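Only one chain is shown below, in structure tokens, and it's the form predicted alone.
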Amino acid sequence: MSQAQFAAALLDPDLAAPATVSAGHRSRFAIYRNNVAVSLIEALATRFPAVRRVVGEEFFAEAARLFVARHPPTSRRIAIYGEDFADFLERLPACAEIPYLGDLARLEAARTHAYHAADAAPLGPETLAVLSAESLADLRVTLHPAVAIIVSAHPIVTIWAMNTGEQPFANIDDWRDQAALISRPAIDVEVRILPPGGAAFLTALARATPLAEAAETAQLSAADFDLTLNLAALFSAGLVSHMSMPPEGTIR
């Protein structure tokens, strides 16, 4: 039996035990299944708490049971287990009528990333000071290593606030998409709605391109989009951890 087949047998509790094991150690395999299932969805259940408190608790383990049978951990860090579970949320039929749980599932493990994720210091809205309005034009940024960007369909910053604690439970009588913005400036995570625009500008600067180039981006997504806004937002918020111009004579 490969390792592979061993593993599976040992997160699914609807297989048989491996051959390789012998009948007189069998009901120990059981435990230790049990065991490692159970860590497996307490994983979860810690990563995924704003999912959990919608889906409620039942329905939340048995989903989380039936990933853990199919999805074996890739990693030594328990921590972020769960990468793929806001696809197979999406894709497992009995939560077709909750639209926007993969987006919430994928805000959730995006706040996992940003609590792990490397130190930098931010730089602070004073080092716009030194720059020119001509030079902002060129400016090329390096975003926080712990910024992420999740856009959805669906009001999930909202949401997320509503099942953590964050806000208390209302209605939600404008149900528009809305973008978030997860970033970790100091110690603890957070988690913002961007304007609009933002997300398609902070897209752009984090593949290195020009501001200017960026704001036009932005632009295009979203008509009312406030460089203004942004811009002072993007530095006192945290999320720059380096930036540069390019060398005289560069071709944008």
Given for the second form:
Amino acid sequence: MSQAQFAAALLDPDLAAPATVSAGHRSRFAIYRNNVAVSLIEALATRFPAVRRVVGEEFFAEAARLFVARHPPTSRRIAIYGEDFADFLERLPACAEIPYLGDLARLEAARTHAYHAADAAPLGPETLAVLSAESLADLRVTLHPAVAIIVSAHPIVTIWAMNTGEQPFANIDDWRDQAALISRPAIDVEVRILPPGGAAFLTALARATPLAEAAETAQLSAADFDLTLNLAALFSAGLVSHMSMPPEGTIR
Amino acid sequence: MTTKSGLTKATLASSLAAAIALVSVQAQADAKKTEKCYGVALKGHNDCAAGAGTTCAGTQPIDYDGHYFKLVPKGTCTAMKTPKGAGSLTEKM
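Can you switch from the form predicted alone and show the form predicted in complex with the partner chain instead?
The next block holds the full complex; its first chain is the one shown before.
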């Protein structure tokens, strides 16, 4: 009997217990099989509390059970189990009437990654004082390892905040697209709404684009892009871990 | 300047100046709501973050170890009493 057969039977309740499991131990195998599924469902419930809150306990348990059967873990780290959960939810016909569910799951998955990302000391707001207009134009930055951006066509940050108790429940009168910024400058994971063009700006910076060029890209994506605001946020929210400026007089 | 940017240097300079003003206002506004407090955490309940790629949060070996800190509301640290003395804003040797 191969491990593969054993593993297959573990995840699919329709398969018979592996032949090497003696008749007297079949019921124990069933218990083990159930424990595997339940522990993975619990891992999803822990990682996606806002999704669970939105769809309700029962629906979540059923959706998670389906997911577990189709997407067994591919990593030993159970904390990041459910990388495909957002895509899975979006394909689930029953979720079609909750169009933001996939992005909500993406935001929650990104928070886990930010939590476990490498530590790095972010550059503080005093960094701005050492910059000049010249050095600023050609400045290249390395974003902090925990920084992630989730762009959504829905008010995803507000929905997340209301479903995790960060913000009281209320009608969302201003229902518009939001880009979420996930970061962890020190110990706690922070989630905030990026200003217009902020996602394009940070994405360009993450690709080592010089700052002036990144600002232009952002301006093209959002006419009301505010460079001052984004520049301040870069260093006051701890989004940058390193920066490099070409030495004076370098010809490139 | 080799940047083929349409942003003028003047725009960059004014944005930079405004950003510096903005962050100094922010800094005054929320001047850190917590402080690191040494010697008050119970075993395994410390908050510290150490070294690249690692975290030592929750690794404190004994109760009230002066080498480990916990983040506490600003201004409350030194008022905290433990069986091993009050909390300290610096590492206790």
